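Here we start with a single chain on its own, the form predicted alone, put down as structure tokens.
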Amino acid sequence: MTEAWGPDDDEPRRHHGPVRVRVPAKINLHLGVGPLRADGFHELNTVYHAISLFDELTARAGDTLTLTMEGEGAGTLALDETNLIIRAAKALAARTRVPAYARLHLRKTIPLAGGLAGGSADAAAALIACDLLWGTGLSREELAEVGATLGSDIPFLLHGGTALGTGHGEAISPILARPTTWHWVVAVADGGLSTPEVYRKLDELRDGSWPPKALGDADELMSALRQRDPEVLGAVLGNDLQPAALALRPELADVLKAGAEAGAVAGLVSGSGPTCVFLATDATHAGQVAAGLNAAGVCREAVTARGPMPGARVI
């Protein structure tokens, strides 16, 4: 990889070359939803989680923004101006006063709209990638701020590792804990979920006969963590939009099902779904619970995963 900065340089040098940025999905092990703010927002106390499935994107230079892609979405995905990538590089630009010139392309295997942050991931790679490509020399701190007011995953995916978010999620702190690889099973859903309409939901539900139980504060999470347990982690796991993604997608519960009949430690949809994820003991038990998820034939398919993985990353 070119250099970004020359050896006597007090300014950052545009990269010449190509710049490929991989970037993880992440999933939520704890996603407490407050009441609905005057902003619009939800007040959020998150434990977001890094995770080893990634999109990777290339930006060279160019005489105007263009994206294309592959793999995952492909046909489906706009590339237009509503597309995340694109929205990244011209808040980037207008942030560093440069032009929003740059060749985009991605290639894809986070599903869309699937409760894992596809989307932010992809927009956290467009940060970075561009950055370097147009030499603006941003720290990562500063793109996070330029991400926020994008969406609410950005920043903790330009961080990655497993983190405590606030705020509407965007604000971010690290979680400490000795060096632990958790292992996990992602049961792909045929087809996503609106996150908006999944928050709608929420809502409604409590705003009903039998509202669902909210889940408070990360703090059990964050402790079960430190000691490094999957069995102590498993119990704590917990999504305060679950129920509101199995209202509707009903077929979720079967997901869940079987991934708890083989042998999965804990089980919850991710995010605002329709993905569900299994934690495991060790990677041979994740291949175990996979393949009967597999075999149970409820999900598009089952992976394996492992985290806490980085954020967004110059490859």
Second form
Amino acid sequence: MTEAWGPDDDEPRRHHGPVRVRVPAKINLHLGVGPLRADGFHELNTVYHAISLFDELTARAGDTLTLTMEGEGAGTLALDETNLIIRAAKALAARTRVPAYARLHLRKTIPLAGGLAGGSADAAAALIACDLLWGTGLSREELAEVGATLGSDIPFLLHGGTALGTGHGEAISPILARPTTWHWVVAVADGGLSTPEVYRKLDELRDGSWPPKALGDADELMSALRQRDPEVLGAVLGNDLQPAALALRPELADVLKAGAEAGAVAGLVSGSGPTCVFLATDATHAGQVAAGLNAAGVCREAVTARGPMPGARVI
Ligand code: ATP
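Based on the form predicted alone presented above, generate the structure block for the form predicted together with adenosine-5'-triphosphate (ATP).
Every chain and every other molecule in the complex is listed next, the one we just looked at coming first.
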């Protein structure tokens, strides 16, 4: 239906593909979890940070909507209507009234159910890829609106960088700081943790006591980011979900301990876990901390990463 667009039209051009989009994982430098709202979401006050652990989605023109994949989770992750990539493509098609036809292929590196928002990252990639393939020409803000209906982290993964997230995480404000590269070690666990289960555990641990002591805003974290000193940043990293993740997976305490023993500036559970992330002073130090964690044998694999990274982008 959009094939009739000519070169003189103002309409965005349809792309015949392939369109390749790279999207980062996220960690939360600060994750303040507030009360459970009537709509079933917890109020969040979080600082998102995109790191150099990437999934890649390729979109080609097709007669139906199909998804194939390789890498992390292949053979485990459902590729049907439940996959966030298919849901994102369909939501974009519905919003823009085009047929949801594409052949999509995912190369996955971000571990499943790891607290790194891999599913949301893939949905963000699908929105960018299909928007270009179909020539629907939505702005990043419009794509974020479509994404927010599917997952709270999707607007951030379209945006990338380091940003404050409020509401249930979907309302994004960029954090303006002088460009600084932070060095991380990502300790990937065997197996995942279900995000809803971690939130349920947190509610149970809080046991109706309100307000919880741990709830804080992100002001300290944001001022630490501006100081560009890993020791200063390390001192204020925090995650209200960490006690719940540790209660469900006590062995994560061994990972945090091993990271500290390997010399990390600081360590914390990433989002809902079970991935743990550690701050290092520079790339060489990050390599040493990763080697220490790998030698301790407390996680599936420890890898180095940098941040902040841009959000989902065509490559
Ligand atoms: P979050 O912290 O955003 O809750 P997470 O990193 O803990 O996410 P994800 O890997 O994003 O976990 O996915 C959680 C669940 O979402 C998976 O177990 C899977 O059932 C479902 N899912 C749907 N589509 C995808 C996808 N493309 N990639 C990963 N998971 C997906």
